[in-house]
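Just the one chain here, laid out as structure tokens, in the form predicted on its own.
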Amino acid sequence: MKESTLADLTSTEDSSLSKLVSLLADLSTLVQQRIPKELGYSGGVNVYGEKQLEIDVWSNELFTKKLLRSGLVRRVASEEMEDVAESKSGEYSVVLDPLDGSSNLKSNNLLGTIVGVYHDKSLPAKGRDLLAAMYFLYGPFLQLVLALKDGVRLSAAAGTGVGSRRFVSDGQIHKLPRPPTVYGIGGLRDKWTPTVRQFVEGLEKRKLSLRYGGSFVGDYNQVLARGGFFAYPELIDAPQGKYRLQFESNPLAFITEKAGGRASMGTGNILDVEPTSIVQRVPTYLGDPDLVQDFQTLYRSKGQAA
């Protein structure tokens, strides 16, 4: 089979599209490389009131900066900022996680990057408004999981260029495996309401392995990777759950809907969700079509406040 780059992967989109995933590759390439070298706190917290590593602080100054000054993006939003940054031209809006998981860091798990790309919008935006979609995954190799228009590519940092032309891939079109083999469930057990717990349960008689680590893309990949059910769903005390809507959930679901999954937060669509603010939170339920349905079925059966 032949190997493919980045850049062949994106060579029908438009060019400015092709030159920000590019961009977003070199700048992950950044980080792989800044992360075994940053492992103290910066002594802040984000709008969430969470404690910022200072790798958190580097990685959103430096998506941040070098997006709004590429000439490409018009607005930036980042789960590290208050507020939507703006330059004075560029035709893309982004959204991003810039560092996933990055308590992981001092443990030495998986972290990663998820961004959203929009074309010309407003932010907060619609997921199902989203142009393209991808996740960086820092692990034993620096995986990049793009969704666009036409499906999900995988691709690795494997080969000798820089940018879209550091990562290579089969090109073929990735879907989710079936039959679902993994599952992975956020937040304490004892804060899950009665129907996530009776929905586990039923994984559980079903055979599905448990693989929970506590990064969302990392624990997403699983289920990319080998077919299953993840959710950081609704619990007792945090009935939104815990995943943002613009900086996570809604790319996260943008690509699962692109690899033949479905996305739902219990009552609907995550991607049909009117935003109310970049900071929104929404319980997040993703993977296998049949599984996700079966989910939104019990909770729907249930009543909203099962």
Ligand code: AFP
Second form
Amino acid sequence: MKESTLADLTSTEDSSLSKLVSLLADLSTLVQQRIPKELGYSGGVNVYGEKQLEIDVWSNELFTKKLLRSGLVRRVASEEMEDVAESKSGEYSVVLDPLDGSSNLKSNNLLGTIVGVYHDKSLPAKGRDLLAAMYFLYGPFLQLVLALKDGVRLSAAAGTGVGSRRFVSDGQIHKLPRPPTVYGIGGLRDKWTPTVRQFVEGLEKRKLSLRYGGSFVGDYNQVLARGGFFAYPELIDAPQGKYRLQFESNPLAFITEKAGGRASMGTGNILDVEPTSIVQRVPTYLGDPDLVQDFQTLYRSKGQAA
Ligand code: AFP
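Same protein, different condition: the form predicted on its own was shown, now please give the form predicted together with the ligand.
Okay, now the whole complex, with that chain kicking things off.
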């Protein structure tokens, strides 16, 4: 089968979006090279009070500055920044988790960069308005999962080019495999609600294998590759869960729906959640459409509020 390049994958999109994807891919190769060199703590904390690694700060600055100076991006919101950063020109708004899973760096776990792209929307924005979403997975190989209007395609930085030109793909549309085979649920088990506990028992009765590594992109990617269910649910002591709607849940929900799955926050679709703030969190249940539908039905039957 002929290998496709990133340019091939984005050929049906506006050239400006193609340029933006290429820039992001260039930057991901810089992050991949930098990760092993930046294992120290920056001494800072982000707006959520989470300790920032030097690599968190470095990667946030890399993406934010390069995007705002590209002439393509008007505004950037990032998990690592309190406010939206703006430029004077550009047709896109970008939401970003520059290095998801960075607290797992010491254990050499999977890390990722999550990106959502809107066409000139103010931020925070509604997930349903996303134009594209993607994540870069820094694993045994650097992978790009790219969701555009016509679907999801997978590519790997495995070619002979430099930067974004390293990415090659089979160019095929990827759908969540069925039947589902793996699941992962975040949070401490003793903080799960009875509904989540009951649902997990059902998954185990269906012989789904547990896969949980503490990195959203890494854990989710196993569901995308093998079919299954992933959640960071509402917890007894955190009814909105942990994931940020703008930077984590919306982009992954967009990818999930484009891959033929469902993405719920309990009572409805994540992408339909009205944005109220940049830091808004949302319970997140993603993956196989039947499993997510089953969860949503169970959740509603328990009369739990959104
Ligand atoms: P960090 O980016 O601070 O490592 O957080 C990663 C994350 O937001 C997400 O990637 C994981 O799924 C989740 O946290 C893990 O949370 P727990 O440590 O509570 O399992």
